[in-house]
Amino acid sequence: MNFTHLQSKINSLIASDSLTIDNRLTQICELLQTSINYYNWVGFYFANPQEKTLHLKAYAGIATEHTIIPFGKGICGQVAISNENFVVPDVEAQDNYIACNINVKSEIVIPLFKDGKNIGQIDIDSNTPDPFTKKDEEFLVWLNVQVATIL
């Protein structure tokens, strides 16, 4: 995948003064999942740290009742306290792992920071085995500081 691409594109969306963040995040979120056929699922969990929750703002992909995640429960709310990206190749083998749809064999969530506060992530599951690689790691910490610029 070409990730310069996407990159371009994100930065538009992102420069849109005409679309309402909820509607830029959204935008973003149907790119990268139409775009890279191993994205099947892309969306973006913002923190409420009184309740130590994690609250799903924008997404693409099917339908998810994991809508608030607790920190601490499931890969996101791993990286809610961990503060690090998580890459997991094999879902099956994450004892902490929500399971939000059968076909999901792989995932990755990389956090979101604003002001160098934890703020929330970028979670994406993938029904490809083992498919993400550094270059998704980079593109998506990229993305994420670009999200940052309008929150």
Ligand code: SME
The other form holds:
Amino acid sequence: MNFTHLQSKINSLIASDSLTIDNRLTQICELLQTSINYYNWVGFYFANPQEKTLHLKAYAGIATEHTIIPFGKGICGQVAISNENFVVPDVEAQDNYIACNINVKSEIVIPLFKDGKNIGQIDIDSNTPDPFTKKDEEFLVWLNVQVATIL
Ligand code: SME
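Switch over from the form predicted alone to the form predicted together with the named molecule, please.
Every component of the complex follows; first up is the chain already shown.
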């Protein structure tokens, strides 16, 4: 499925007021994970600014033990501080990386802003080396803007 087609499906999901927010986030994760063959794990983490931790709220793919990540740790924890997109073509080249499973080769993490504040992120793991392009980045930035409207 191409990104344009996915965007219209995501718009419908976001507008599904009868579903809880958690349910909509989970369905977005499932839609992405099943529609794009190199998106093997998709999850949303949200920040607890007092504790300086990220908490996994919704995901699709295999279960991870990394449901709470301190700011600064791993790719996710770095994005909580940097407020920048982080594209990792090869996870083995990263010193500050938290491995979720041995099949993961690459990762992309895009911060999610609400009222200008970095409140969370979408994290995607891929079992394919170096699969992410500017198109993925643009699509995921767009997605997070849509998600922010229901938070
Ligand atoms: N690899 C991430 C941890 C989260 S898992 O990918 C689900 C990281 O280094 O922050």
